[in-house]
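To begin, one chain is listed below as structure tokens, in the form predicted on its own.
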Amino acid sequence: MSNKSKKIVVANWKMNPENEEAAKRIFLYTKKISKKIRKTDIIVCPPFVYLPLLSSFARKVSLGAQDVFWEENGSYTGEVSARMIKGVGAKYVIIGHSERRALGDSDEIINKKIKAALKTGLSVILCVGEKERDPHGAYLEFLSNQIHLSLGKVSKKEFSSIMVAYEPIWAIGAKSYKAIDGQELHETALFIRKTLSDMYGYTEAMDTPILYGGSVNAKNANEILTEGGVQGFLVGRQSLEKELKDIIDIAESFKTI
């Protein structure tokens, strides 16, 4: 798991680049830019093939999968175990991302490979958000269940090799030009700090690094920090663009108060 008193960027590159040029390309040019970071855990996520590939060029900047499948092997074409993503250099994997979800990831099947992961000595990032944000406060409710049925039988040695993203789908996609208000974010980190702490003690829930996931760039990284209470960012798209140095630079100078 990353330092605790660092910042963390995760780069999820999802189904990109098209082919290994690019891929060694833009991984390369994420190295040279984390030379003289010393402040933020940059960990970049491609698509399974690309793995074996750059994590011979992988020093300073950490690797991972973005899904993995919860059995060891057998008969399951097209997928992938933990310790395949293990075996080729990766230490950490994204669990439950929306994308995921809506291809039809149940918390269930999320708990799963949480725990085929951990199991394997994987770092999980655990994505969790909800479709929309009603004035009523119902989507607390459905991020505490979303949470609870996740993390099912995880236990509190086993939850110290896990970080929540929080990423609202409403706020994900290229129209979304303000991600989300700063307040709102640092609210709804509160709440989840608050879930976890009834689940594995306040120590536990205010030691876990949180997240944030949803159109995320240049222009509101240093509110979301700032103002939202939490540790990181989940980057997208802009991962795959020169625009990740500007994410990486506001991490690094964010100054804890």
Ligand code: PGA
Second form
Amino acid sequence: MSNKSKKIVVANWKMNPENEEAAKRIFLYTKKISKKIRKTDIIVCPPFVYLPLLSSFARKVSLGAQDVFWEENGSYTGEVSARMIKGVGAKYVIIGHSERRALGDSDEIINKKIKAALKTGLSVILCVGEKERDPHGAYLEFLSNQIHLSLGKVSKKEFSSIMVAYEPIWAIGAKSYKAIDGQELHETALFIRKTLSDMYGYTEAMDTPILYGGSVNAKNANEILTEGGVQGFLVGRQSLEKELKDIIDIAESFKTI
Ligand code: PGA
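To test you: the structure above is the form predicted on its own. What is the structure of the form predicted together with this ligand?
Expanding to the full complex; the earlier chain stays at the top.
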């Protein structure tokens, strides 16, 4: 899916901004700051309704949706299918974001969404993350379960279109106190990689991008990459701010050892 030496920055706009004009302005700004970027893939995930407008300006910046429904069409009021998303220019879809899980998406639902997205040719950004950390490491089992259930019956071939965003819930959004510590992230990223390796094999696991999300900003981005051992970020709040430029620049200038 993605070149391993490349970094990845996913901008998750969530339910922002309030109108098309602002969406266009933020997107064009993101596009402008991406102009000289060569070693970082930038994926903007706006609300569904802005996808058609933004895809007309897209090029260098890829587009993704923030969710998808698993059925292809029919009586599912309020839902949007993978084909519809693809049809308006998105190549990616975030599935399993904790804010969707909080609204009722179980691992089983997430699995159905992943399968529908992959079948349609969308690449998947699968979010996983624990609510809290306990000293005995039960959160690792929780993560492993989330990964196994979300990827149930996803074949090795399909798996190559998936990246995993590790987003500890306690680090996400305005109520969180801080991003994860680099060392803790490193250990968790290794654990996720090991889980994927047990499921799909070493090479496949090594080829899968693991991102980090949760209070990423220009101050902690470097530590997250240097110590965390991840390939990029899923950025929420800062993806709507000028600071996104600094985060992308940090990813771009990061040297993989
Ligand atoms: P945040 O959100 O960067 O605002 O913490 C991250 C996310 O929810 O993906």
